[in-house]
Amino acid sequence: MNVDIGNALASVASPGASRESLERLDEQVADAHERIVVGMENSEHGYEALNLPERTDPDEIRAAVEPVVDAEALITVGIGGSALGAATITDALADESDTDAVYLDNVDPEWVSNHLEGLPLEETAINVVSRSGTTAETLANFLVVRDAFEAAGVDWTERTIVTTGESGPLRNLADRHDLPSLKVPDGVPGRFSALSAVGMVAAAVCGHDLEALLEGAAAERESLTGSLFDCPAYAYGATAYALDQRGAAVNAMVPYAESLETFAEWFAQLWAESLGKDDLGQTPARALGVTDQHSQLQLYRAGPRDKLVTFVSPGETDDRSIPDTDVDELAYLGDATLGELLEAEFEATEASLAAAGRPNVRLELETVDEYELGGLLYGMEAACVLAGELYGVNTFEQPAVEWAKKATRGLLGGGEFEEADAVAEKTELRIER
């Protein structure tokens, strides 16, 4: 992964960061890097995620999925970090797999039912993921999936893989039914777990190259140094932080590849849940090039100057020629390919923001494959950890999420929680027709 921060400099953008201010910030980056290295060396909570390229065992993952490696479809039951990392990998590489990867990461009943009804359950595997084994949405969906398998006369115990912690209901279930199981690594929050079994079981079932994913991540790890000018990940994290401090409180992630649309969702959780604390943090937005040039670009170019736009350039992709036409106004398209049109629109959009003085950063991949994807995921995680150090927040906790979990459990009769009582205190001003 390479990063180009030129269009975020104060000489061309407002808000923007001057080269001099980034050089001053680089002193803080050096200090933050030392703290990160210590955290990694001591396997401290959260920082341990940056050790995953060396810790994750691809052979162990492949052994666990061996019973279902020929599945036509895979249902991953998880939510948040237990699903988005895996979905990012399999969606990005979907064209290389014959396995249909489905993610049940919501409890919308019609949506869940529609997914299940369209699958050949006798040829479908189940991948259930929850560190605690008590996540309400995951357990509810797993019970629904299990019931659907039983109703179809399919033995779910022959087609289920479990990834969970050392103890809890899912661990007990795996032990009781002798299910293939893998451990959620200690010290790794869910949103940082894409390069562990949490994110890579689905990749293994879909036949992707696990070693290449980890090798790409390891190469990015080797680039971590004490200067943002030598490290793409730190360049991104530091620039995003600097722009936020100058008013760019929104970070719009815009990949120019359909295959990377889920990556923008993964990034949104990573950035929001890690940095949104103590009235600090940059709000992630999601868009897709070129589609959202026709829906959001107007705002980014002419709306409030409160945004950083992050483009992801996918590099080399498969291409397709545009057929010739006898319509004079469209004749120029007949000399081009769809890939050339995509690249031209990307460069034009990037230039249009720069011409309007709107800050933007480019993340560059050589192509969308396992190696580059591993580097991208690791690089963004390292960027987020660095940004957390600069903000001075605890990047690896999420107390606001825990509050809502307690309220939900209380509302469903799962215990006495004062958070549930607060729901009844909602202020209403209803307008009815």
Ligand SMILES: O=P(O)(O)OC[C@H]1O[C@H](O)[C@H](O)[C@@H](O)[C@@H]1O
Second form
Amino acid sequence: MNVDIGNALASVASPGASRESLERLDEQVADAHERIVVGMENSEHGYEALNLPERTDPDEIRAAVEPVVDAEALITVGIGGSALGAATITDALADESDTDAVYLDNVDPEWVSNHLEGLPLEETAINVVSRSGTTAETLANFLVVRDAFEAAGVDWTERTIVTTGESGPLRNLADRHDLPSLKVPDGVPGRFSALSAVGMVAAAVCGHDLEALLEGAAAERESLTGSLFDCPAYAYGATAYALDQRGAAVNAMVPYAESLETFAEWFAQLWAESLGKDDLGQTPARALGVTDQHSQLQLYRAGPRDKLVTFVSPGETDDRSIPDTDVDELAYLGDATLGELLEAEFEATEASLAAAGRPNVRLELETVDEYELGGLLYGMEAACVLAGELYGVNTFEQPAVEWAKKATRGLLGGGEFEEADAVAEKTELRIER
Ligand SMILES: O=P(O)(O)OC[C@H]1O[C@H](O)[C@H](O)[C@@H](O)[C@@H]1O
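For comparison with the form predicted on its own, would you give the structure of this protein in the form predicted in complex with the ligand?
In what comes next, the whole complex appears, and the chain from above leads the way.
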């Protein structure tokens, strides 16, 4: 992954960071890097995630999925960090796979039923993922999926792989039914676990190259140095932080490839849940090039100056020519391909923001394959860890999310949680028709 921060400089954009201010910030980057290296060396909670390219064992993952490797479809049941990494990988590489990867994260009943209805269950595998093994949505959806298999006369125990922590309800269930199971690595929070079994079981069932994913990540790891000017991941993390300090409270992630739309969702969790603390953090927004040029771009170019736009350029992709036409006004299209049109729109949009003095950064991939994807995921994780150090927050906890989880459990009678009392205490000012 390469990063171009030119359009975030103060000479181009407002807010923007001057070259001199980035050089001053680089001293903090050097300190933060030292802290990160110590955390990695000591396998400290969270920092351990940056060791995954070396720690993850692809053979172990492939052995666990062996019984279902020919599945026509794979249902991954998980939420947040236990689903988005896997979904990012299999969505990005979907063209290369014969397996239909389906994700059940939401518990919207109609949506769950619609997903299950169309699937050939006797040819479908189940990938259930929960670090804690207690997340209500995941456990509930898993029970629903099991039930659907039983109703169709399909033995779910022959078709299920479990990835969870060392203990907990899901671990007990895996042991009781003797299911192939993998462990969420110690010290790795869910949103940083894409490059472990959490994200890679689905990739393995879909036949993707696990080694290449890890090699791409390892190459990014090699580039972690004490200077933002030598390290694309740190350049991104430091620039996003610097821009937020100058008023860019929103970070809009805009990939120029349909296959990377889920990546923007993954990034949103990473950035929001890691950095949103102590009244600090940058709000992630999601948009898709070229589609959202025709909707959100108006706001990004002419609305409040509170945004950094992050483009992802996918590099080389399959192309398709645009047929010739005898309509004079459209003749110019006949000389181009869809890929050339996309590229031109990307460059035009980037230039249009810069011309209006709106800061933007470009993440560049060579192409969308396992290697580049591994680098992108690792690079954004390292960027986020660096940003967390610069903000001075605890990047690896998520107490605000845990609060709502406890309130939900309390409401459903899953234990005594004082958080649930807040629901009854809600202030009402209802306007009725
Ligand atoms: O993996 P699980 O324990 O099921 O957790 C799934 C998700 O739950 C919560 O929402 C956490 O805030 C997320 O970070 C986590 O990824």
